[in-house]
Amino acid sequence: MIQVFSKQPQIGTTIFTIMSKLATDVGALNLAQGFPSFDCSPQLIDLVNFHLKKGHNQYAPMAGVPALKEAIAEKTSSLYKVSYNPENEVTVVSGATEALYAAITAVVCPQDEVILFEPAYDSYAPSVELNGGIPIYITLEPPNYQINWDLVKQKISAKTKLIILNTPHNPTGKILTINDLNQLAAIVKDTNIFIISDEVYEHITFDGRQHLSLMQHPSLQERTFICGSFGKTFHITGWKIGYCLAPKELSVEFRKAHQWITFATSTPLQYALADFLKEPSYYLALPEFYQKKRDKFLVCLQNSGFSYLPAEGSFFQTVSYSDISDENDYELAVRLTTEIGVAAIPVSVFYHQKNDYKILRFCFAKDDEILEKAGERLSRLFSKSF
């Protein structure tokens, strides 16, 4: 028998696949995986059909369709007052996860250290390790998940090559502040440390908060890969279209990796998005739209026994059950799915040592009917069963 040597023997199937399959198998409401239950704009679908029929069905340019790169640059300039050259500083990729992997591949060499803040999206560390890098973890603790920048300073070494940040943050819903950016800028000043900023939820912020992109801090912008996603913004996660904004020198290295990973992204979808971006109201209305979803879900949880701080951004709400049960969060997530029909993500999976703070993550990017049913089940059955 041929022997297979695993490059990542400790890596199994992602928790999102596990919980979504379990939810499907038992017919549970899937508030685990982060995708909307509602469809995208009919106008966007019409634009896709238009470009399919127009013949835009061959390979797109490796770095993206020019019209879409220009639209991304214009949107960025309008929102953040920062200019990126669409020709050599904007790259379209097949989803934000590819953007993250390509950016990590572009700069991380064997034995380089990469600072990660956990709980962290589960692709970060494996992508670092596949490139020979060494994850250096900084643990953020509930309920506030504040970054201890003094600890960050202590973790910086001569081997530090990269820092990965996520704002608005998945799974906690926290948003970085100007104080965070200023402290980060002071730490990386006069170093060769790069930054990846995962900003896929940039348009989903609540209670009057504004998303603060790392590109808006001049001394950070010059060393940062900004990773974005149309999937999260326009309810089209199945399209897998994202992008990366980075200064020319960084984009050159980013594209070297991108061309071997997917090379190009779906052509008609790119043209459709380029046209769709001409109307800013589609993304400017998202904070109000998703805040209603968050608030609806929190109302539905009022009698559940969970405790929580309302999410500042993203379409996730974390809740604590420490006053209700001592059960392991993974086991509880499975039981909630199988016994009452509501799937969630156990937050311990986002920590490399599986820290169990008795917290679950729910996705509220769902139709109101689903949120109401989930709230009823959690409120009625949770207190009886646990």
Ligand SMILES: Cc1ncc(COP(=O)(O)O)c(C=O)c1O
Second form
Amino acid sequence: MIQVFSKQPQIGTTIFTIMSKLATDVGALNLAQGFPSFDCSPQLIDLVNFHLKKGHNQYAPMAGVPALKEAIAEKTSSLYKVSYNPENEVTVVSGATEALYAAITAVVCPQDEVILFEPAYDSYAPSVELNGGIPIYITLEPPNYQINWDLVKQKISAKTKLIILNTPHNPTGKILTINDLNQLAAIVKDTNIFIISDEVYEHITFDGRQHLSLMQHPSLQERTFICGSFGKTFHITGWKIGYCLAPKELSVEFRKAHQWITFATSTPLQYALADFLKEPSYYLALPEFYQKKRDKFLVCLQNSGFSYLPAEGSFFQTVSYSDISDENDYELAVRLTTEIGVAAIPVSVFYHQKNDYKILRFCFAKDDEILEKAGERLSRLFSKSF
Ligand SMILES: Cc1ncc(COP(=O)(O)O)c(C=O)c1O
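Swap state to the form predicted together with the ligand from the form predicted on its own:
Let us now look at the entire complex, which starts with that chain.
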């Protein structure tokens, strides 16, 4: 009998898979996993059909089809006034998950330390560990989840190779400010520390706030891999297509990793997105579109008993029930799904030590009827049990 040695013994099935399966099994409204309940633009589907029929069905170039790399560079330059050379600084990949993994693989060697802020998106720490790196966790606490930059400074050592940031942030909806970026820049100045900035929710910001990309800070830009995704921007999370923007020397190393992970990304999807990106109105309308969803969801939550700080960005709203109940957040999330029919994610799963601050995360990228039904059900639960 072959003996299997697990390289990731502590890793099980992700909470997103568990909660989504549970939601399907019991017929609950799935506000757990981060995907829209509505479809993408019909024009985008037509463009894919067009390119499939046109014969764009063989391997794409390793770094992406030129038309898409150029469209990404143009969009970036017009939005953030930063230029990346499509030839050697823009790489198309199979989703931000791949961008993150390739960037981590490009720079992290065994025993290197990587600073992560928790709550953290679930792929960061395992991707670091698979490369032999050591996650150094910094805990962010509710309700503000503010980064304590003095603490970051203390955690930096001679072994620190990389810092991973995420703005707008999943699960908290927080956005980094210019003060955050200035403090980070002062800390990494005169070091060889790289940065990964996960900006997959770049177009989803609320209440007039602007997304501040790390590329906009020149002394951060030179050391940063910006990871983006079309999944969140165009309601196409199932397509798994994203990109990495990084200065030439960083992109050389990034591409070395990317070529062994997936080599290239789906060709017809790349051509379709290259055409679709020519019309900025789709992504420029997203803040208004999603702010309406967030506000609708907050109204639906009015009688729920949850307390919350409105999300600044992303399509997640976190809510606290610490004033009402002591129930463990994981158990409450399961009970919400099975008894009330609304699936949510317990925020403890985003902390490696499963810190339970009595907070749940809901995804409000759903049709209004689903949000309304969820609100009705949630108000019933709290009047019944607490
Ligand atoms: C913060 C964050 N980063 C990365 C990803 C992964 O993006 P993709 O689906 O493009 O791989 C997600 C998806 O939920 C996310 O929330």
